[in-house]
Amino acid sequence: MTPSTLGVGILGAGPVTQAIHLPTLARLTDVFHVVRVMDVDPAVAESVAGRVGAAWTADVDELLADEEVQIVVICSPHQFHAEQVVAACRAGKRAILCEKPFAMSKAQAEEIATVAAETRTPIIVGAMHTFDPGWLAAKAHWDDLITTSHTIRYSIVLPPNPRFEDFATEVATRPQWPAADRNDPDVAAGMIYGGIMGLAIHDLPLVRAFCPDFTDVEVLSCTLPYPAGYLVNLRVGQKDVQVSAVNSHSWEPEWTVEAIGDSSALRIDFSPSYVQAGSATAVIRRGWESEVYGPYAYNGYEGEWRFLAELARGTAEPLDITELIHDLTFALEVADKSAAAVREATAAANEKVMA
């Protein structure tokens, strides 16, 4: 640590902090140092802070009052994100990184936008792939694919998170989730909603980039695969969109985004979550010709942190928070309509069995 490095305060010391952000910051000690870690569980806060030689606390206000904390990272449960982003803005911090979603409603997001404008606090949302060099290279070279693409596919195949978390670090106090009755329409709807807002939301901003009419969302079908995940077929404006994920111990991990047109197509292959393995690889095909971009030396996790440093030092232009609100409202629309579709389908299936 040197006087020129930026002080970081972390709200929430769960697996995302332990297995993603701390390993990333360990590669960026020339840029950042962790000042203080907060968690509602004092034992977890103390344990995680001890790994990086930081102070710890179980109190949000204590962390925000620490003048050495220049950047606040919000990794708490979703329902606390909006109020903590607002509090960090009002505490006069230089920049904020909030894990997705940064709010749970459009109204909350608009409040954040108002406060961020008043306090002039730059905010980024931890959709790491939007900062991945492979994605950024694809954006620079895909020409008219935004307008000519007709089909968008976003597919994830992953084992449950603990497998990758355990590869990255020894996680202290991992949350335990009770078994769910997926035959209950409300439970099934909640599983789909949680999957969209917890997993699909990572790359829905990438999907939205190819869907100018992103407010026009129709769910054509929605199913809940076993043991967990989602399979949603959408019509977004004039585009066919498939968003799918499955958690499986037996299949090879995969994380891809594709945009397909009549004469060109893009496929991006990302590393799984929690894997610090360089950037995505993007392939753009035009007829028989292919252009390959990546993999580059660093990934989107590191990319978002480097951009955060530039924001904190005033050497980069803040993101347009209106675009972040659009990303959120698109995700909420997909989640709400998918949940409604699977609730209706589950209820109909139950009625058929009972008939």
Given for the second form:
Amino acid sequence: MTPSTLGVGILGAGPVTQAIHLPTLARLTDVFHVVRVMDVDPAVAESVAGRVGAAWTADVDELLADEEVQIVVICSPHQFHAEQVVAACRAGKRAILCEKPFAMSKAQAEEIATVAAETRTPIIVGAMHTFDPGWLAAKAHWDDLITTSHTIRYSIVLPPNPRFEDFATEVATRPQWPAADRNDPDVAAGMIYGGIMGLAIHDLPLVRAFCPDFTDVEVLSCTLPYPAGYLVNLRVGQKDVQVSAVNSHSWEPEWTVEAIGDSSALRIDFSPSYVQAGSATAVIRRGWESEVYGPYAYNGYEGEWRFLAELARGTAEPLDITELIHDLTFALEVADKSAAAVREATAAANEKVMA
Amino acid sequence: MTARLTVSASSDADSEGRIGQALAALPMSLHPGGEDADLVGLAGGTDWVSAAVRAIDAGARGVLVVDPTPAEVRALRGSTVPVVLDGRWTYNPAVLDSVSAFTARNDAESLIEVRADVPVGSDLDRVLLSQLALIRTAIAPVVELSFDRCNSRGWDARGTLESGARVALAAILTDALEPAASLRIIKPDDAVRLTVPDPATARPGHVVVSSAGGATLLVTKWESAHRVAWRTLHRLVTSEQLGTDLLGFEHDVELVRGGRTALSAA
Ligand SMILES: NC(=O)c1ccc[n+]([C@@H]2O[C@H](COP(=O)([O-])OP(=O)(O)OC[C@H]3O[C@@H](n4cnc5c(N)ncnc54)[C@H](O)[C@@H]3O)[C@@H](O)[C@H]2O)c1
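Given the form predicted alone above, what does the protein look like in the form predicted in complex with the partner chain?
Below: every chain and molecule of the assembly, starting with the one above.
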């Protein structure tokens, strides 16, 4: 820690703070130091703060009032994100990193935009793959793939999070999820909505990058796999899109995004969440030839923090917040329509069983 | 000693199905023959069924059809001559080697994904039949099929198996990717993944079975699908068996007709 490093304050000190952000910050000690950690559970706040020699509190206002806190990172559960982003803007912080999703409605997102414009606070959302050097390299080399791609695929085979959290750190607390009856249409719809807004949301901004007509969303079908996940076939403008994820204990995690056209195609394989395993690898194929970008030495978590430092120091242009709002409204629309489709399909299947 | 059978093939069957290469790779079992050859290789164009009937009437003891187009096969039903349908992917040795791993995981909680990357301008009907044949061979026949979308770039469809397993079927028409098919089953605790390249070469398919304990790559075999198809026909003829290709094909053709009707009605 030197006076020249940027002071970080953390709201919410669960597994994401412990396994993602603190290990990332440990790679960037020449840029940042953690000043204060806040969690509603004082024991968690104290123990996590103790790991990095920071002060702790159970009070949001106390953290925001701390002048040494220049950058705020919001890692509380999603329902608190919007109000905490607004409060951090109002507290005059230099930059904010909010874990995804940064709001749960368009109205909330617009409120954030208004306040951020007023206070001139740069905000980024922790959609780490948008900062992954593999993705950025692909973006620099894909030529006209935005126009020529016709088929977009976004597929995740997700291992249990603790497997990777435990590689990344020693986690102090872990939430428990109650089991629910997925034959209940509302439960099924809730699982899909949660899956899209909690997991798919990571790379829906990447999908949207290939869908200029992203407001024209039609869900063709939605399937709820076992034990959880989603498989959604969509038409987005002229693009044929499939977004899928399955939770599995199998030993082959997968996290890929593909954009495919007649004569060129991009495939990106991301490294697993939580661990510092380097960047994604992007392959642009044109028939029998391919260009490979990455893996680079650091991943999107480090990428987002590096960008945050540039924002706080005024050496990078802030992101256009309307793009973040578009990312959110696109995700909300996919989530709403997919949940409605699975609710209907589950109810129809129940009726068939009754008949 | 292996019984050596003679083979004749039309030139389009030869070029589509690389029959000359398959024979060259099975010199003890097969040998080029003339009009009265034991086995006949046919291209799978529109009139392949009548060509097969003619070959059988003329005395052929076995018939192999390369990449058959949808057709009514009733005329072949009563025949005692084996007919092997050499679709794009089914005879890749990796497919046959994947069967036990797939079938052990085929139940109502399974999600099966199958995807075909094929060149722009491919005959969609044939691709679909090859895709259904792949699922049928590796796991079980698809019993219900409906299309979410089907256009000049490919399709997304959903199906179910008798077990209740759900299947997502996709085809993507592109010249950017190597032609290939992939099939995977994902379960809460484990998964099986099969990739099958185009049959034009002996590039191997791969099967990976993975669970919480790790992932295992099954034995890799550099044998072309066409060679396996011809070996199969040889075995069926010499052991006086019929094989199940025609029955399976008939089932799939009926399913596709139903699916297409549902699609156009939607
Ligand atoms: N970027 C990624 O890879 C990634 C991965 C998983 C989750 N996430 C996101 O990160 C966030 C945190 O995830 P998690 O798994 O650590 O969540 P969690 O719910 O397990 O933990 C959140 C922590 O916040 C605390 N908390 C609860 N209410 C609070 C409040 N009002 N203010 C401050 N703290 C509060 C809880 O006590 C808990 O310690 C979520 O928004 C999630 O969507 C991101």
